[in-house]
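Coming up is one lone chain in structure tokens, specifically the form predicted alone.
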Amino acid sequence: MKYNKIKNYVAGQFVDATSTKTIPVISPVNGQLLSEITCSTHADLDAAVAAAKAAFPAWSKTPIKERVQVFFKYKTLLEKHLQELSELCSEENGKIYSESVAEIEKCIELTEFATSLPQLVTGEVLEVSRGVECRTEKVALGVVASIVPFNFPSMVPNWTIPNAIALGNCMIMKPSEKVPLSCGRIAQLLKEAGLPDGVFNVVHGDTDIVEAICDHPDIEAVSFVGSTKVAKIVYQRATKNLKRCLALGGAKNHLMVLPDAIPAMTAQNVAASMSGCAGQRCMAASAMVAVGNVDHIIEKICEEAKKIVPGKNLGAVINKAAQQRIEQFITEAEQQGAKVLVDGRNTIVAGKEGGTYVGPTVIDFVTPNMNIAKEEVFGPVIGITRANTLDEALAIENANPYGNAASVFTQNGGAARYIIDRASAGMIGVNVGVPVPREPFSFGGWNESKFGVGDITGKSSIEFWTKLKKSTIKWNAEAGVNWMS
């Protein structure tokens, strides 16, 4: 193994999972043994949340405005270790160091906003009769807990740290045990920032773990990000249990390409949105409609995709499970009668025969009925389905259960507009092909995108991560009593 044994983190401190049962943590840039997890027991989480919970009283006590002093620091640290981080990220995850580098660089945007919560979170005071103020305040919840996945091994831990430990909560990360290694060098980075023992703390297991934390009568909150499917699963378990639950789920992200876009920028979107993060991404471009005439895009799309090469400007997808399924998605779409202009199956890359890739891929011909329309490929691959007018594309977006993104391509207003008002989507484009708000925007879909109220990122995450406090405050007994006092 390249790294150490992997260890979970409790009140400050590195310490083993008690359990017998371990899971390798393999590259998939090279096939490599980067490390291996022990998995978490219900007892080790029981630690990991007495920490926390020992913790909570005198960090939610903290003046706010002295919390994100700590986020400050972890700013600083995250932009200092920039490099190692991405190299970090690209060894664990497989994409590539470009990619890795923006993914820190939007920790570091994430991180931030935090700091900026003091002046977001400052309550209201109104005197409601002489004498007599009511004084609202947002408080933190407690002990929360964070399921990540495994696509953004540093951002969508970072989605939810900064926010929700800044206002005042303490925190259980359960990383994905395919990405294992970031959550433990943003551990270090938190506590060297000054983070005190016990309010971050990271725990590593498999489906047992994230069912015990949907379970644990002292967690408050659980945010989740993964497969729509395993989102259910947790947001059912989770609130039956009476906790708060944010879980987000998978995408089918509708790009509509009209005869009028403007061919170059949109071949250019396209093909980036459909292959970055090497289509591992809920928003991702799986699906194009194409609206009208657009065959001439279509063929510069093609060309923008065959520029795409993978080991040097396209990353690796996860694992070999991971590689064959969205082969299969490929294969089965060409059997059932769609046209492969692009096609990125069986790549190897040289000097990487371990690794795990897929080739851009473009498919044309796609109709709705069949499983590449329909379901998340999560590769680097897109889906090209004919329609006649806007409102055929629009009905074709609008049947798909999923709700992340959409996005349209046009140089006409008003049919940008038309598409904003009707698409059935939390985020939106237009001549944009990942449509992911910049903070204090939030970042959340809708539909079987997301499973719970309030986005994850953001303004929007206030609300999940505090509850509200009010108070109604008299001292002047002269001001005597009526109805509002």
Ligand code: NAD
The other form holds:
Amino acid sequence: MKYNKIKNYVAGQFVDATSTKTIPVISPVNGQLLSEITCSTHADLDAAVAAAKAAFPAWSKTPIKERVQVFFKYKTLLEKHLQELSELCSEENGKIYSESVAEIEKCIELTEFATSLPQLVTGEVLEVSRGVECRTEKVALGVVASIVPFNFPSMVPNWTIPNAIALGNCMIMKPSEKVPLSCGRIAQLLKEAGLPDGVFNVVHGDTDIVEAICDHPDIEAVSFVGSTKVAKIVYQRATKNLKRCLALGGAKNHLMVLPDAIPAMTAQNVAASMSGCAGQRCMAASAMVAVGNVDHIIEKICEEAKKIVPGKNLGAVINKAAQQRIEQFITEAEQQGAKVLVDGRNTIVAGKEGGTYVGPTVIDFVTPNMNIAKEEVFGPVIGITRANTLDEALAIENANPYGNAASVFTQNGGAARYIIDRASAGMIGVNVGVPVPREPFSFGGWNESKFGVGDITGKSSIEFWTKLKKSTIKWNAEAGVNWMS
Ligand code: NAD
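For comparison with the form predicted alone, kindly provide the form predicted together with nicotinamide-adenine-dinucleotide (NAD).
First the chain shown before, then all remaining chains and molecules of the complex.
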């Protein structure tokens, strides 16, 4: 085992979880055993929540201008440790180094946004009657939880950490059991940045501890990012327990390519979108709708896909089960009549034989009834469906139950606007393959890609992490003002 056993982080200390269940942490890059987690018991969660609850009064009463000073320092520490954090991210997740660097750079951008929160959370005040004023303040919720997936070991935790904590909340983080290492380093860096003990805590585990978080009476709000199946479970369970919940789920993002699209740029964008992070992004393009004759662009997409070399500029998928699942989607589509133009099955990377790789895969003549067209594949695979008109393309896009992203590739502004207005997705790209809004804009999908109100990052997250206090104030008793008194 390369690293020591992973511990929970409670009240500023690394402590052992106490259940008898352990889960190995295996690097997808080469199959090496990196470490193991011990799952947390309910008592372990209680201890973390108690620490967060104890820290809350002082932290929430610290002025926000002071609270964000921690995040100025944290940002500097992320910059200082960029290489080390990126290497750890690649090791546990399997993505290539440059993708991990981009991930940590995104953490820096997310933190930078949090440092601007004092400018964004000022309340309102108005003299509503002579001598009487109403004012609003955004105040912290209390102890909040963040449950995260495997595909971004640092970025998704940092979607929630800087904003929730800068706004005065104390947090319980539940990392993915598949990639638990990065969160330990995040905890250390937050402490080094000056975050008081107990404000940020980490509990490891899987299903049981997630359920316990949803049930815990002292947790006010739960944010979740992961598959739609689990997002539904978490949203239903947390809200049944009367908690505030925002649960982001899976995706099936459609790229609509029109005949007037710029061929080279479109092909590069499509190939990068479907293969970046080995297709394990909730913003990855996994379905392309070819509108009319775009054979010349499909040819170029195949050329681009063939330039992508597993192990060099394409990372591993998370584990053997994912590899087999992805290959099964490809085989099934082929058996049902789709044509595999570029085939990434049976990929073995020399020197990394224990790694779990799938090469870039382009499949044409996918029909809407095939599983590959309906389900989230979460691998470096794109299925192309043919459509004759924009409306046909939109009908295909609209029929999918998810709604994270949709993109259109065209030089025609009218066609692009038509798609923007009618695509059923929260994040739209025009000539952009991965339309992730950057700060201060918010990240969040629609339909089965997100349950709950608001978005998880940017300005929209402020509403989720705070509640509004409304005060009506009168000091001039002599003024004869009896309004509402
Ligand atoms: P997952 O749903 O399997 O796991 C997410 C978290 O839930 C983990 O911490 C895991 O321990 C926990 N969990 C797993 N099964 C559970 C259960 N039955 N009950 C309670 N908790 C459970 O997701 P994953 O495989 O880690 O991540 C990939 C998925 O996340 C993809 O579907 C991807 O699209 C999605 N994702 C979505 C977004 C978004 O912004 N919408 C971002 C990143 C990832």
